[in-house]
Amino acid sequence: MSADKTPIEVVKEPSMLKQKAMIAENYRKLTGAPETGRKVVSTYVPGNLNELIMCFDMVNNLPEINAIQNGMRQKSRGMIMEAEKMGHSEDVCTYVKADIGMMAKGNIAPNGEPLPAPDLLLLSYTGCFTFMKWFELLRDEYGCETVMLQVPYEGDGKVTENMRNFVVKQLKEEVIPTFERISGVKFDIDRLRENLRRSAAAEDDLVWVLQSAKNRPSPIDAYFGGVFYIGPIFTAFRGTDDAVEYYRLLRQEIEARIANGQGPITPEGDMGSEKYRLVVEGPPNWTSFRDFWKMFYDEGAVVVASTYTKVGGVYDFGFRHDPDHPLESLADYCLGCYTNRNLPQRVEMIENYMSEYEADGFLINSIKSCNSFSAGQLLIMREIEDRTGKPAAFVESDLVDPRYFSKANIKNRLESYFQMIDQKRQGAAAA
């Protein structure tokens, strides 16, 4: 705060303005679909087949993103309570309840206009059982068709040729024909190849940005800042010229921060000195996002790698969408999503991050209503501690339900954790 207590006005960089405009335009297309005649498909972030959706001129609506938007705008609480009045349990994923409550309250998009009913529900099943139950509720509400892409779980930690062929067969025989019938647009594989080519270009720049956190100081926060960086590529923009341009701008901005020796940008401006480097597991809390982030940067803690920024695709271990093998590439993408990986794979990924990004510690934000992430997290924490010798900690909150965010409790735990890191350092220095 300045002396007169007026809020600090953070300068918006070109990439921030670009992404804001992209999101606004997609909501304009969604809410304007009844007038333009465009068809709408609802799908989820993990396993999101945006490049394929674009081939049929359909507009992509993502229920999780609507829930996040409402959470950050402090509107999700009333929606969740509305869903609970309708009989949904307190233990149900709060993304689901926020979505159901939003429908009950008129289904109003962030631009103030009502969202139309989807013409198609595309369920690309990548490890989250809740998605299936969620789409059952939406199908009952909207009365529209559902097409499901069954993606085998990586139980043995690898993708086999049979698994890939199984997904490709469904794309050819079920998913694409359904899209053709609903949209009235004939599938053009060359159009898909062009979309995938743009995806790969954007993915290259995204990976460069995420791996820039190996620098000291890290020019980015790969968790709180990272959730904004992944937005375009995980949602309705992968495969577009806008996404390519966004990641080109973002990379240029990060290159400049490295050249100037700067740390991450926070809601209050440039972060101060980097004191702690962390790897974080689990989604963030959206309803108190800025308060949560502030607890970190006030202590000089920067997140150099996170698993949540891989929920919609794991690119930093080499995967890219491949225009030369379009359907196989879509299959590999779905099979490799973070939520579709087994616990040993997740532990190995985190251990790799701890080493390559020279992290001081590992932190889990356990989400009350998200079993896809929370299951096995204590086991992951103990395993990382044993393998790396670095201190680990565990805090709890929720996705978009403000009733499960205790600012004082989380702040106390984090302060104790940073003290633990300091003690570990002192012990190592004395040895």
The other form holds:
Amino acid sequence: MSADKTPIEVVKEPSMLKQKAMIAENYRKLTGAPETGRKVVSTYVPGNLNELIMCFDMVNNLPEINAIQNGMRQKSRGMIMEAEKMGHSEDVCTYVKADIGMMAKGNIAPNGEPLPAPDLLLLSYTGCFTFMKWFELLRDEYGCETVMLQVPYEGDGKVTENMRNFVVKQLKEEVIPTFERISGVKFDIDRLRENLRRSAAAEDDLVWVLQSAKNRPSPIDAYFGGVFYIGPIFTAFRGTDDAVEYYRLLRQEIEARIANGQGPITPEGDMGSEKYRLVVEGPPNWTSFRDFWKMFYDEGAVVVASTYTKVGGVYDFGFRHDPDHPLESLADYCLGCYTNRNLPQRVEMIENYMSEYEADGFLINSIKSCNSFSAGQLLIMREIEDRTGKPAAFVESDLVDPRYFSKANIKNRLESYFQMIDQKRQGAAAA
Amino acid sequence: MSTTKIINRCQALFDDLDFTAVGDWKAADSTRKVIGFMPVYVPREIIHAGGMLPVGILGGGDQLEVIHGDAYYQSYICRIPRSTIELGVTGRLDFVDGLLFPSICDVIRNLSGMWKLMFPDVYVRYFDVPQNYDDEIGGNYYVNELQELRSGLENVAGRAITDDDIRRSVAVYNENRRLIRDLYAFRVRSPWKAPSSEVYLLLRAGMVLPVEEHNQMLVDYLAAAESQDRAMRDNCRIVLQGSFCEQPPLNLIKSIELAGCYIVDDDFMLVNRWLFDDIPLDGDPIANLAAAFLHGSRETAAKYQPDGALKGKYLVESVRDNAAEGVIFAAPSFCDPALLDRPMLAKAMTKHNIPYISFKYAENSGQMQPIREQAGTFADSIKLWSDA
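Right, the form predicted on its own is done; let's see the coordinates for the form predicted together with the partner chain.
Okay, now the whole complex, with that chain kicking things off.
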């Protein structure tokens, strides 16, 4: 028991320090906007048009990231309860309620300063119906202007010309003119091209890092570690020099880990020997993130591929932002985000990961708040079991509502699951 | 024909979870095809124009025992997808040649992919609609989506669907919408003569009958209800809001009425009343359908309201236009669109001094006593303390 209470010294690598500084700087820009006069836009992670936002010198605020920050800092419970007191249903997304509760409590950013009201809400309606209602609710609170970018869902598992044209047309005729008007900055497509070029460079290194998990042992954890690796590219940094530099540093660190035969880095240092290689579907729980991760690395379980790390963009099947086709490329990026893909596509992607990353099993962390991910996951699980013959398991939690994280229950399930993988191995060895 | 006889027929159709009427329609001609659709809106005219029968798939209600369907969903997901899967895996939807999943929420959206995996021989289409109402932007996108739908339906029908075919179908559905508008107007004038439980069953009948037969049924009901003498109660008048997808149990509607509330407007089966006006019969029928959607269709939680100042206005107008005295927000548990929308609509009600109450239900809710008590107390409070 006493060992659990000993503060753990977190190992900080240069890329981690770099990312921390980047996030702090963005919050400094956001909270300092009233003094600097910078305009603020709020938008979402999936369908995040950071390269375009940068063309107008605006600062990017992401409500999901604020909710995650509040979840990891154990502040989201009170915010959610505040929103529920205001009349928001206990049944709906806790990101939304954490955001609204955060506003009700003064809208304080992680740096302790109040976040300014946004000048613009960019409703990138990509892969999640709730986004639309969320921004209607925010508009109701802030009373600021909202511009919608509707991204059609890949219902038939493909992007059609009609879908792409629709997104591009909205960008040209509604999104860009609105940004010009709010920011007072004229759109410069060459500036966008430069941003996209930097995006593509960072994306190359990100994909290299994610695919490094094909090594044995995997030098990364592609879910718990993965959420840090995707941080810059999913948020306010895609298209920046900082992001290029971050991914260059990260790649160097992972190259060194492979050369040294090391496994993933965890909050308690190197993971130790790799016993189980897993593919994970669904977002993590943020309020007990460390506890949840520990249940894996204590057992020698490493996540070699995850779908959550594709929610803000799928890059590992070849897509890159393309400076030669800037608006079309932004459209394809939005259309291709993970939760904008239909269920057969998601199953195929997971099946591919199971095989390419030589996984021992498939795990779903099903999130109460997120129907976009969760509806259909039990069928996904069956399909993956049938197609791969590998054991699958299912645990349930929530994004930022600690009331839905049952540590003992999840731990029991995971331990049973790892035993099941062992038995399956023994059975295969005996055959 | 008496209202009783008509409503008995509707009740029998409603109770029949094997869709026998649809099966009989299909069996009458080996070339006939059936296209199912889920809430909230699809352009049934295009299905009809292909000689096919559009059939509303609205879940299993409170009489279907869901055994398989629960194995596909976590406890925090609403009921309608699990009972729909139950209908599918038990063979009750084997008559369906195609199934359309309108853009309403993530659960129905993902169900479209599940259907593709589970029923690979069925034509499955996620029917996306524009949330951008500019003719040149959302309009062009939607016209092309409608053309893709038309093409997919032609493959199912095994024949071309011409513009003239669609125009003829538009005329029949214009008539259906007119009759349903008449029915709603009649209920507003004399809610004691058209109880909402009957109106609901009439609408449900339209989900499984050929539209021509439904039109005649509506004509007959209106004539019979008009001439029938029924006792007027001292009920309050309310608008029911939030029941546009997963259906409330019929007993819930009856309970609200028994508790002293006349429902004078609702959002049941919006596909019937999605478009406000007749669609023109001349010109390009696909463009006409698109224009009607963009500029003359109902507001609901599944649609984006671009102007924040107008949020909830439609509900305020419904209260005013239908001389209602309050709103009952009745949404299915775990219904994201309805429950996320509710605080904004409630705010609009407060702003206009319109009383409201809220509760949740599931399609298989069995215990109506709390609903009766809540609705009864609401009715009493309106009667006793309302300004009116």
